[in-house]
Amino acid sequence: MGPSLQLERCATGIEGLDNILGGGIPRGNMVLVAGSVGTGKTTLSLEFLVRGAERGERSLFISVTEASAKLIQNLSTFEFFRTELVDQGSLVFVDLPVIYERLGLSNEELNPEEIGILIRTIRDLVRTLGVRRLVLDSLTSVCYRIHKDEQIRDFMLRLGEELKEAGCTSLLVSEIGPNPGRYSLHGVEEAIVDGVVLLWNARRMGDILRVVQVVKMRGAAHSRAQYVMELTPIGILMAPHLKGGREGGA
């Protein structure tokens, strides 16, 4: 891959992420968006996907555990969204429950060959349709179903290189603890990444906050520093996070 390429950007949308990584992520990064319950991950990942399609790139949304039509129903309530994308075919939701029913993807725990259908089904997916941005939510959902610790880091490595390989930049959902050690269940899915964004609640002079950081990113000199997101009826707001009268934390 030859420098330009390297140096491509794909701009999230969201103008504080998109400072704090110096222009936005780098085209093909895999990222893990991590952060436990209500911290506003999936909404970060939605506005990546919705500003992606405004941009003419088509835009793929995975959706493990909530029906697509509750997600955009939710998605309804911000003011940057318009139905139109999804009724024009660029920003596109799919249900893997679904998609493993009709691959006949059954037991509980995924075997090495129907771990292979299953990038197979994803890969093919975002080639037919163009698929430049994909979200997975969540990474630890398909996880449950994969179990050990080689067979979900011989996924990762799998999949990370057909989105690569498709130009696809990607943004994995994963559910942790409120203190967490790691950034993942397995602690194996963080080191294969491309890029860790990590989100947490926080606690100031008895407000609860929305905090990020960008723990890694390949490929960008990126801040380090913990920034406040808020989430508003225009979008995901970030300024730097003051540390002062602060209890608890990552």
The other form holds:
Amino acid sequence: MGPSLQLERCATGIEGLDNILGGGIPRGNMVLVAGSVGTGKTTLSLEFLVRGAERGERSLFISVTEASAKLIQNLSTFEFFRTELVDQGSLVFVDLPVIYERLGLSNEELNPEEIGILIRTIRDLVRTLGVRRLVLDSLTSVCYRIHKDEQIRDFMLRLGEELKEAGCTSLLVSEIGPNPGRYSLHGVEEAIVDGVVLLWNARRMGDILRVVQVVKMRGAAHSRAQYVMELTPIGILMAPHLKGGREGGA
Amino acid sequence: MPPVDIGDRLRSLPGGSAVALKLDPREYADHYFAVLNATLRDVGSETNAHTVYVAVTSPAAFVWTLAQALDVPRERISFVDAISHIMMNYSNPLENATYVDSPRALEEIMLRVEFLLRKFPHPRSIVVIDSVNSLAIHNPPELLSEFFHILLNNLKSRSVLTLVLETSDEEQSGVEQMLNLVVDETIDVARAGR
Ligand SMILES: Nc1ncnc2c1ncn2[C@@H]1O[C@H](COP(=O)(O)OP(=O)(O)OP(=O)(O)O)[C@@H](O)[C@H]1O
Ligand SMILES: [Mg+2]
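Switch over from the form predicted on its own to the form predicted in complex with its partner chain, please.
First the chain shown before, then all remaining chains and molecules of the complex.
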């Protein structure tokens, strides 16, 4: 592939991840961040947004399960986070339950029309604010309210198209079990997204390591190797997962 | 040929060099002190130098006591301690140390070294690994050589001077061979002038 065909990259700002991806996520890609509880999905997503906001890319966090006030508080563990980013509106937090309520989406299961409303609301937010990076934490909790596989597929395809058109790179958090055999609630999500980043805990001789692997990323020649990651006050750091003596894998 | 002064030799090396410092176990205390002197005081006291000391043989608290005896200022050194937890010696953690659960957590050691290098960015960064033999006690050889290969390459690309302490030990001759493959040179402390 010649350099002219190279897609523009959205550098995540997490140096280790950008190295794995060969520069970053192809701009406009919709990426699943899949992992079991406590594997660092929210932390990784937040750093992606903070680093983006720092570079002048407006960033939007759509929270479903955790209140944004608490998330902003958690951000202070990042030494590189400045509250001005939130005050100036470079980093925007939206609670999805509030949006559901405003839109009157109170049914446990969303019907196709309501799904359409939800997509348009997100699209309008992205367009109006000029959002370049978006996180949905989590896709899983949205998908709990969409019961049919084909509706999930439709929801994700349309959301993906809207975001791509807006040049908005997105991370969709997917909560999975420790040994799920798939990367999402319904198993259809991973086929639609442009990329999958998998997080899990590995054991070696009694020690637990956080491991990250880019399983797929359309438009990028990337490493598929496993890396160990650490969540630190200066951001997420990554190192190669040593092979010798490894007990089992993903 | 007159013996080289370890401190002089280390000072003359460009950033990015990896050096094994070979200690004789029969004169361990003497040699160890000479090495600390050369690394922490001679090289480590140069302007803009910062040493990240990976403590696997003795706890960071012990090394820090010796460093203080050599008048090494606190802001010039930070520790990755990978031994205190398994020695159950963690009751008084140092402020300038970060503690890793065990010497088997090799990736964690790499990540903490990186963390400290980023946290204290200095033009002249030095990483001391004390020692390859202690790491070899806790890790299988393939894992250890992979660790050194990756770590030393990474530090080289970032122009960090890396010093690996090694005690010559016939039982661990494989370790010596492995280290020879990854370092640029070996300084035999017994033959060096001090
Ligand atoms: N900056 C940090 N430094 C050290 N540890 C951190 C940092 N940020 C988060 N952690 C720890 O990492 C753990 C997991 O973080 P995180 O919330 O990102 O995981 P998650 O995958 O989103 O979990 P969940 O499935 O519960 O939403 C938490 O227990 C938290 O204490
Ligand atoms: Mg979370």
